[in-house]
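Here's a solo chain for you in structure tokens, the form predicted on its own.
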Amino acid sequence: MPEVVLAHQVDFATWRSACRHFVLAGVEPEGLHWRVAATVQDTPWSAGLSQILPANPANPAPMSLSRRFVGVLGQALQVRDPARFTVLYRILYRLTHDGLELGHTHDPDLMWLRQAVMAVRADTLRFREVFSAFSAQKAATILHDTPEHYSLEANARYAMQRNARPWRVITPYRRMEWTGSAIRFAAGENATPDDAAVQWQEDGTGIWRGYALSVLPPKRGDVAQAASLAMLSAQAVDCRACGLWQPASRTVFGEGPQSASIMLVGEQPGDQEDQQGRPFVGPAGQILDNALHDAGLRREQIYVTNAVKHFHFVWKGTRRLHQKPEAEHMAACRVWLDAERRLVSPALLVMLGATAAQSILQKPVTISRTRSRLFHLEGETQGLVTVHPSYLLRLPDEASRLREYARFVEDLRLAAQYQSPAD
């Protein structure tokens, strides 16, 4: 009986290549054995794979699978079920040879497939919320987790984008680490309890080629029902509502306590924010931090976010130059801003600049006409419009910068009246 040895539990590349070969060769599911390698030396991988595949497949025509269905197979391969390789192979075999249709609602194999995908998705969402909460703890670098399924590797891209700082996730079956420049994998605690004995292997090398990635673009209903900022920020990583996600490095979500009395809304992340994955960490962020301090506020007490969550820029040589977000970008991100406001429910919402004010108030805003006065928003929230701190960076002379910085601090002192003593 032919045997396929997979490099690891989610070795989708080898599984898919073997399926293509054996299905087209007409090898029935009962005539094929699957197992996961016990060691790296035990793994056939690319060179060894050709030794276990038939040299002359009966039907050389390629299999035609939709991209969506391939994604479903990649998710199902993560389910913690020893029979998953066989069941998924049997589905492909039946699609090719027995006329199986994916719309067959009561077919046992397809029912298993739907249940497997649902279980993996639930485990993925659970991990993402846990990782998002872990990432909000800026000093934390190691997360211990126990996933129900083999879902860690598929979340490598998500985790790297959600948290740009170096971190490590340790689970019973796998370790995963972001060094700040690369993802690495190693055996989990069950196989290698001693951290000193761990042997890391970089993503894209050796056996770590071709595992499936989980991409879960959020639905509006999911965003509206998110029960925590951790869940909300986890959902935002895979947002595809506008085209800004493609050139940007990552979604830059808000940060701060969900119980904050004051919420600051800026325009969009800049170059440094896009790289670090945190709002207001560039030059404008330094001015904001100084002004908050001078106004008697602390950054960690305030929820800080942007109207648009991706960096809009154009290249000039090797530099990325900021571009003002367009109406379509603000409209696409409105669902996130609404959800943040719902969860934080601030006593005061401070709009930093015209873009933030336009996004919140849903109309064009002239800063000079609306600045430095309080007005009522929805519910129990008051609003305050002031300049964006980047405005201070663009002033032409020191006297102007000092004068406008003092006005900015005064606006923030007005905001400080809404700071809760509990904060």
Ligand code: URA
Given for the second form:
Amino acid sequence: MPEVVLAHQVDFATWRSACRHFVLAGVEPEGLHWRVAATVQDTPWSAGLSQILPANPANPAPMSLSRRFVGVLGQALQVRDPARFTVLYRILYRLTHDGLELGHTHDPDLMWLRQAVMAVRADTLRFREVFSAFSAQKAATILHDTPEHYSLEANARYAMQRNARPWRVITPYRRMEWTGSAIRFAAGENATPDDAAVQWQEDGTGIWRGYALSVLPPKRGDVAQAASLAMLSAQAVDCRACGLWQPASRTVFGEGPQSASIMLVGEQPGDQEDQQGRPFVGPAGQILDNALHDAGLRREQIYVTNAVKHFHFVWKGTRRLHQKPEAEHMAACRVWLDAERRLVSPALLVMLGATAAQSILQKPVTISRTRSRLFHLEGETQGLVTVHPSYLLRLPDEASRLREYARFVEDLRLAAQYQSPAD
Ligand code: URA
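What does the same protein look like in the form predicted together with the ligand, given that the last one was the form predicted on its own?
Once more the chain from above appears, this time first in line as the rest of the complex follows.
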């Protein structure tokens, strides 16, 4: 009986090419044995097998699978069930040879597939929430986790995008590390308990090719029910609600305590924020930090976010130039801002500039006419509109910069009244 040796638990590339080969050759599911290599030296299945089993021209051509279905298979391969390689192969075999259709909802194999995907999705969301909470603690660099399924590798890109600082995740079956420029994998702590003895291999090298990545675009219901900011920011990583996600490096979610009594809303992340994954860390953030300090506020006690969570830019040579977000970007991002407001429920919401004010107030706002006044927003929340700190950066002369900076600090002093002693 032919045996397929996979390089590791989620070796999707080898599993898939073996499936293509054996389905085409008409090898029945019972006629194939699957195994995961015991060590990295163990040889995974390779193209050499095509000499052993030439494709049978009498058999139909392999079906072409939709991208979505390939994604489903990649998720199901992560389920912690030793039979998964065989069941998934059987599904492909039956789709090709036995007239199985994906619409056969009561078919036992397809029912198993649905359960597997649901279990992996739940495990993935759980990991993302844990990882988001871990990322919010700026000093933390090592996360110990115990996934129920083999879901760690599929979260490599998620974790890198969520937290650009170096970190390491250690699980019983696998270690994953982001060095700040590369993802690396190694055996888990069950296989190599001694951290010093760990042998790292970079993603894309050695056996680390071709594992499937989990992309979980958020569902509105999940967003509306998210019980923590960690859960919310975990869901936002794969947001595809408008076109900005593709050119941007990552979703830049809000940051700060859920119990904050003051929430600041800016426009959208800039170049630095996009690279670091944190709001207001570039030049505008520098001004904001100084002004908060001069107004007697502490940034770590405030929840800071943006109306739009992806960087909108155009390339000019090698530079990325900021573009104002458009109405569709604000509309697409509203769901996040609403959910942040629901969870933080601030006593005061400060809108920095016209985009933030328009997004919150749902109408075009002239800053000069609206600024520096407290007004009732909703429930227990008051509103305050002021300028965006980058406005100060654009002023042409030192005198107007100083004058406008002082006005900005004055506005933030109004906000400081809302700082609770408990913050
Ligand atoms: N400008 C914003 O509005 N938000 C940021 O996070 C950075 C710059």
